[in-house]
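Have a look below at one chain only, the form predicted alone, in structure tokens format.
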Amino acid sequence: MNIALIGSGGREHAICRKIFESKITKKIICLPGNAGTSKIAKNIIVDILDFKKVLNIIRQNQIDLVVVGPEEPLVKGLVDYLNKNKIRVFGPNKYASKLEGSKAFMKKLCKKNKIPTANFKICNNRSQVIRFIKKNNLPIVVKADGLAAGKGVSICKTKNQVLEISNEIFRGKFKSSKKLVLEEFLDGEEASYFIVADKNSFKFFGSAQDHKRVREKDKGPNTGGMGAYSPALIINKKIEYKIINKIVKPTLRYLKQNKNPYVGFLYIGLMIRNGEPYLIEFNVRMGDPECQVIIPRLKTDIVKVFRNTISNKLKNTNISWQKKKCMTIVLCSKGYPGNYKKNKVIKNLNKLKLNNNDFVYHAGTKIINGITFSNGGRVLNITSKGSNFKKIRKKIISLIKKINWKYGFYRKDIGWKVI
């Protein structure tokens, strides 16, 4: 099969590598890809939100299957556009993608279907915000309604902070929406649970725990993710049963009843409190960096999973996993998630001695004349598998030290709760 993969992050490099390992794969193109994908696929630079150009490239390259990595093209309707043009594509349509594209849509769905989630209020103006503050205890969580590249959530400890951040969103800080959701703060342990779904059924697709805050011990502002590990040991059989029956099944049933069945990866972001799972958020794709710790543990041919999903044959697909644990640490540009410099040379990557359990997934990178440069805030995902999280972390840190990139920084405490 000729496969096109949309996206340019660490998630896409991890998926690309797995597609590359498949016996079914003939050729891979990445739109636009990164320095890592360029080694195993053909990168084609294109604006992935220019659907017409994307379609032309897909036709020119005689692509049999398109896999969409990031959320924005999904939320903007790329799947609908390609389906209309008779292209086979893995990912949810525009309506189903509102699970991530609109926090208000997701919260209303929870209310209608009695899905456990934090108490909330959808707000369009300042007076609604003030009313919610009066009725609820601090801290209060402020969430921008639309997509915000992982930076639209703030946990506010004072009333002034709630008002200040709400005003920024009302004034249009995020292009996607001037609406917001206020939530009560849920204390507990976060975990991510993944499924893959076709129109009639779904299968488990791994669990992970991500580290969103930029600094050690989960301090500082939110980022797109500083590291992750899999599996999430907090999710036992009892909790998993509740996740499936209280969250996953009602959501899929609701979308199907609304004639927009969910197809693709679904990320269920959870807060586990006293053995009870509460839904924090849905993502309509694999997480990043969670994907980089789940995909290396997958034993089943990923192209088979994609193919069977879009053919509605997922029910009879056996998805199996390695028993090994996996962790990734993100090497970021200094200054991230604020201002950082791009176009810094990354030397020493070729000197790394990697075994079958080690991976370097590229995220914000590009190659110019055979030299690798940084091209984003999150630059590399150093990933390793093993039987013990502490030993895995030690191995990853030794690899990062060998890369010795003076323009970067990373968290040394990924997995601190489980270790």
The other form holds:
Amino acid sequence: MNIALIGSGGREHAICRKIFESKITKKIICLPGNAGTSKIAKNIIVDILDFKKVLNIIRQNQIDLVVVGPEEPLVKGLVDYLNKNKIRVFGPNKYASKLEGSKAFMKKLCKKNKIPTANFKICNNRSQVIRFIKKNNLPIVVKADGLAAGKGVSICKTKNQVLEISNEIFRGKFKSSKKLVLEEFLDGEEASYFIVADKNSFKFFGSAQDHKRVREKDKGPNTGGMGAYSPALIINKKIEYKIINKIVKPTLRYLKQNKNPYVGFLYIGLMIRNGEPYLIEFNVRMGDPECQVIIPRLKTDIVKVFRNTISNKLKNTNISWQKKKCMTIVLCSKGYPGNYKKNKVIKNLNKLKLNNNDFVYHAGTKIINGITFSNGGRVLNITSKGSNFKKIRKKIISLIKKINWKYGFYRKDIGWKVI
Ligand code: AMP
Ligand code: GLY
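Alright, leaving the form predicted alone aside, put up the form predicted in complex with adenosine monophosphate.
Every component of the complex follows; first up is the chain already shown.
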């Protein structure tokens, strides 16, 4: 099969590598990819939101299957567009992608289907915000309705903060929507649960916990994710049963009833409190960096998973996992998530001695004349598998020290809850 993979992050490098290992794969193109994918696939630079150009590239390269990594093309309807043009695509359509593309849609769906989630109010104006503040205790969580590149959620400790942030959203801070959702704050431990779904059934696709804050001890501003580990040990059999029956099944049933069954990976972001899972968010894709710790544990051929999902044959597809644990630490450009410099050479990558359990997934990198440069905030995902999280982390840190990239930084405490 000829496969096109859309995206350029660590998530896509991890998926690309797994596609590369499949016997079914003939050729891979990445749109646009990064320095890591360029070694195992052909990168083609294109604006992935320019659907017409994407379609042309897919036709020119005789692609049999397209896999979409990030949320934005999904939310904007790339799957619908390609399907209309008779291209086979792995990923949810525009309607189903509203699970991530509109927090208001997601919360309404929860209410209609009695899915456990934080109490909320969808607001279009200031007086609705004031009413919510009067009725609810602080902190209050303010969420922009539409996609906001990870910057749409604020946990507010004062009423004034709630009002200020709400005003900014009403005034159009985020182009995607001027609506917002106010939520009660849920205390607990966060974890993510993943499934892959076709029109008729779904299968478990790993669990993970990530670290969103930039500094150690989970301090400082939120980021795209500074590191992750899999599996999420907090999700025991009892909690898993509740996630499936109280959250996953009602959601898939509702979308199917609305004639838009969910197809693709679904990321279920949870807060676990007193043994009860509450839905915090849906993402209509794999997580980044969660994907980088889940994919290395996958035993099954990933192309078979993609192919059988699109042909609605998931029910009879056995997806199996290694017992090993996996962790990734993200090496970031100094200054991230604020301002940082790009185009800094990363010299020592070739010197790393990686065994079968170690992976360096590229994220914000590019390669020019064989030299690797940084090209983003999150630059590399140093990943390793083993039987003990403490030893895995030690191994990863020793690899990062060998890279010795003076323009970078990383968190040394990834996995502190399980170590
Ligand atoms: P979201 O984009 O909805 O996942 O929110 C980003 C992050 O904000 C989550 O990963 C949580 O850490 C935090 N968060 C969101 N909603 C809540 C909530 N209702 N209570 C506590 N923390 C929350
Ligand atoms: N790591 C969080 C996300 O992918 O949304």
